[in-house]
Amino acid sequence: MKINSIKILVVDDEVGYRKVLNNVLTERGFSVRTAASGEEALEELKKQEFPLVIIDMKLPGGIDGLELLQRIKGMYNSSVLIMTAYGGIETAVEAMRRGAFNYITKPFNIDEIILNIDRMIAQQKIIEENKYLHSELEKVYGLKRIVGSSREIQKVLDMISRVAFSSATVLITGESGTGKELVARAIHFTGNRKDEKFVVINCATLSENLLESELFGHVKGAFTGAIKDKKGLFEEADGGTLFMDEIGDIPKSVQAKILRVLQEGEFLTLGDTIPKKVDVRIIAATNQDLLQRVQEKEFREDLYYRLNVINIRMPPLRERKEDIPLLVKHFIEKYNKKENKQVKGISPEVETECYHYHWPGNVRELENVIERAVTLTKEDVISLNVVLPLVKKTGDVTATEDELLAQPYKMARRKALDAFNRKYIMNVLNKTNGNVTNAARESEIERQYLQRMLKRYNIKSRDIF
């Protein structure tokens, strides 16, 4: 921040003080404007921004120094220095509570003014750096990262905009690879908690005891191996957002404690007896049917409704295929930079293949394919012979037994169950010639629940026979 570019507004009803400050600061290279009242100051602020403002507490008219300070802090990022007579120190201290940088008493020492201005310039540098950081975070984590123009994705973007500034709990549902964490980050970094922490935990990867310790922390001696106090993620995220991925895999004992946080805003650290209060926004995500888990008595119904205040469904890629060209372009640009390549796009044959392919791994799979294709291709356009070996055959969504055995137990169990459910439903619908009511009766499944399963596994009854 160069001195000759820094604008200072001096607000004082005494012409002598205005002239002294104007001359001294102008000589040092600052651009100075003056105002004799709060009303004049606000008119100057409407014309241009002033990073630094010097205000006398006692001003004529309807806007005194304290009121002017409040208006400036409410509308601008200015650093404000207060001037006051010795008897007005109590009011000046109140001004600092309301956001003033500092105060000085009249008659003032010029060196004291300059010292405060130097410190205010340093504060403005931090403000500018934070503004830049937030703009960069918006690029990395904000709405711009969610690529697509389809009706389905526009619904998601609209929901993000509507809920970002609330504190309501959000449940993001959708298949693996659809971008649920991206949505959670966009909500956080678009909303009023963006200055606070965004903390992530994958609930499926931790054992019950470890998960409880990670979420709530523990005190020294709480269990064998607890050699020192540990802060939990709820406390870590205080004031910010805790994103709980794979929420459907949380054990019931831990579910009860999460419910307490949602209901009471407090929790107990493991081994402690005094509850801790926190202000945390929870955003949860799952690729499971939580209502099914509730019916199976594996997930608490009261917790489900507490989590599902706002529901955002991430559509699978097969439901938003018109977004594929935009996504492909986005990923090619991303990996061109990373790999220092100059790939211009994909061939028409690849575009056709991308459109007809089922994309069981959704956007994550598409990104993986494009990354590998950009890395492997020797041409400036990605051809079909490069892409075909990178994708599964259409409809091949069932993992082999060896693939399942190589995965974590919970993930493997879920995939095996999904494969069985899909096969079972297809079989019973074939028996009933696609009649959902008869299929529900045949399988002894409630029709409403069967309808949800059809939707979950993207099975269209009209396509069965």
Ligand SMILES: Nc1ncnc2c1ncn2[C@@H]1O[C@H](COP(=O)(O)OP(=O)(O)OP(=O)(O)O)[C@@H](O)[C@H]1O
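Numbering follows the first chain given and starts at 1. None of the values given here were measured: they were computed from a predicted structure. Superpose the two forms; the largest set of C-alphas matching within 1.5 Å is the rigid core. Compared with the form predicted together with the named molecule:
- Once both forms are overlaid on the rigid core, the distance between the two CA positions of Gln124 between these two forms is 2 angstroms or more.
- When two forms of a protein are overlaid on their rigid core, residues whose CA moves 2 Å or more are considered shifted, and Thr105 is one of them between these two forms.
- Core-superposed comparison between these two forms: CA of Val278 displaced by less than 2 Å.
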Given for the second form:
Amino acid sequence: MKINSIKILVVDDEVGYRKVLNNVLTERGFSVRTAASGEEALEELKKQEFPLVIIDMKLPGGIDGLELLQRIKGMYNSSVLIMTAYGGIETAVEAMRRGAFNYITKPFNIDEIILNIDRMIAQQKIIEENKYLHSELEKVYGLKRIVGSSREIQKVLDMISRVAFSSATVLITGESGTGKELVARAIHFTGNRKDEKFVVINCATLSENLLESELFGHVKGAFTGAIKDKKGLFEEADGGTLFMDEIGDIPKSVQAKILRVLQEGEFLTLGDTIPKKVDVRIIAATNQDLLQRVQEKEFREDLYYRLNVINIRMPPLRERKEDIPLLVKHFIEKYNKKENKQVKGISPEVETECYHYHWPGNVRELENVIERAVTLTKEDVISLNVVLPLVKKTGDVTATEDELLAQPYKMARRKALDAFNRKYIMNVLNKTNGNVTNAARESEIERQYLQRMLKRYNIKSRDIF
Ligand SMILES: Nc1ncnc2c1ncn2[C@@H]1O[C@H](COP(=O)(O)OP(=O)(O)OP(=O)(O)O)[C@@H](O)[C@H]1O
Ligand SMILES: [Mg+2]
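Return the structure block for the form predicted together with the named molecule; the form predicted alone was the one displayed.
Let us now look at the entire complex, which starts with that chain.
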């Protein structure tokens, strides 16, 4: 901040003080305006912003110093220095409570004023930086991060901007890689909780006990190994948002406790007897069919309805293929930057291939393919021979065993099971020439269950044979 660009507003009814401050500060390069009353000051503030304001507590007319301070603090980001007559300490303390930067008692010497101004400038710098950081955060996490022009994505964006400013619980459903977490972040960083914390917990990767102590915290000695008090994530996220990923996987005992937070806004820390109150917005996500989990009695119905106040369904990529070109462009730009490359685009053949491919891993898979293609390609247009091996490989849901072993158990188990199920179903359907009823009989699976698996793994008759 250059001194000569810094504007200071001096508010004092005594013309002597106005003159002195005006002269001294102008001499030092500040741009100074003066006002003789609260009303005049507000007029000045309407015309331009003042990062620094100096106010005498005792002002004539309807608006005294305290009120002026309060109004300024309510409308602007200014740093305010208070001047009070000797003996006015009580009002000065009240002023500090209302957000004044500091106070000085009259008469003062100029050095004292200058010292305070220096510190207020430093405070303004921090305020500026924060503003900048928040606009950056919004770029990184806000609505702008969500790329797509399809009607489906437009609907999602519209929904986000409508729900962002409420505290209603949101359930985001959709296949893996469709952008559920992206949407959760966009809701948080768009809404009025954006200055508070966004806390993430992946419910699938933690054991029952760990999940509970992560969510609700524990007091020292609550169980063996609880060597000190630990804050839970609900407390951590107080005032902000808790994003509960893979909510379909929480054990029933924990479900009951989450229900209580949703219903009463309070919970018990493990080993504690006094419930804690919190104000947390919950956004949950799942790639499972939660209603089906309810029918299977694995998920509490009451919790389901509490979570599902607002539902945002993320459509799979294959249902909004018109988003692919924009996403490809977006990811090429992203990885050009990261890999220091100058890739211009994809060839028409790749475009066609992208269009016909199923994208079982959705946007995440597309992103991975583009990332690797950008890294691998030697030409500035990505050609089919670079992409084909990537698509085939990632299209196959089987991760290698080593890859699985490096992942959390539950996730690894699910992936292994998914891969097995898919293989099993494809095999039996091949045997029955795609006849689902016969396949069900052959494998002794209930037909409806088989149908559900077909849907879940997105196996269509054209995949068979
Ligand atoms: N519309 C989109 N625009 C830009 N990037 C996207 C979009 N959708 C998804 N992505 C990117 O794809 C990746 C996967 O997204 P995200 O993690 O939000 O998916 P998810 O639905 O939470 O997946 P999972 O169920 O596997 O956790 C991320 O890197 C995300 O940035
Ligand atoms: Mg996710």
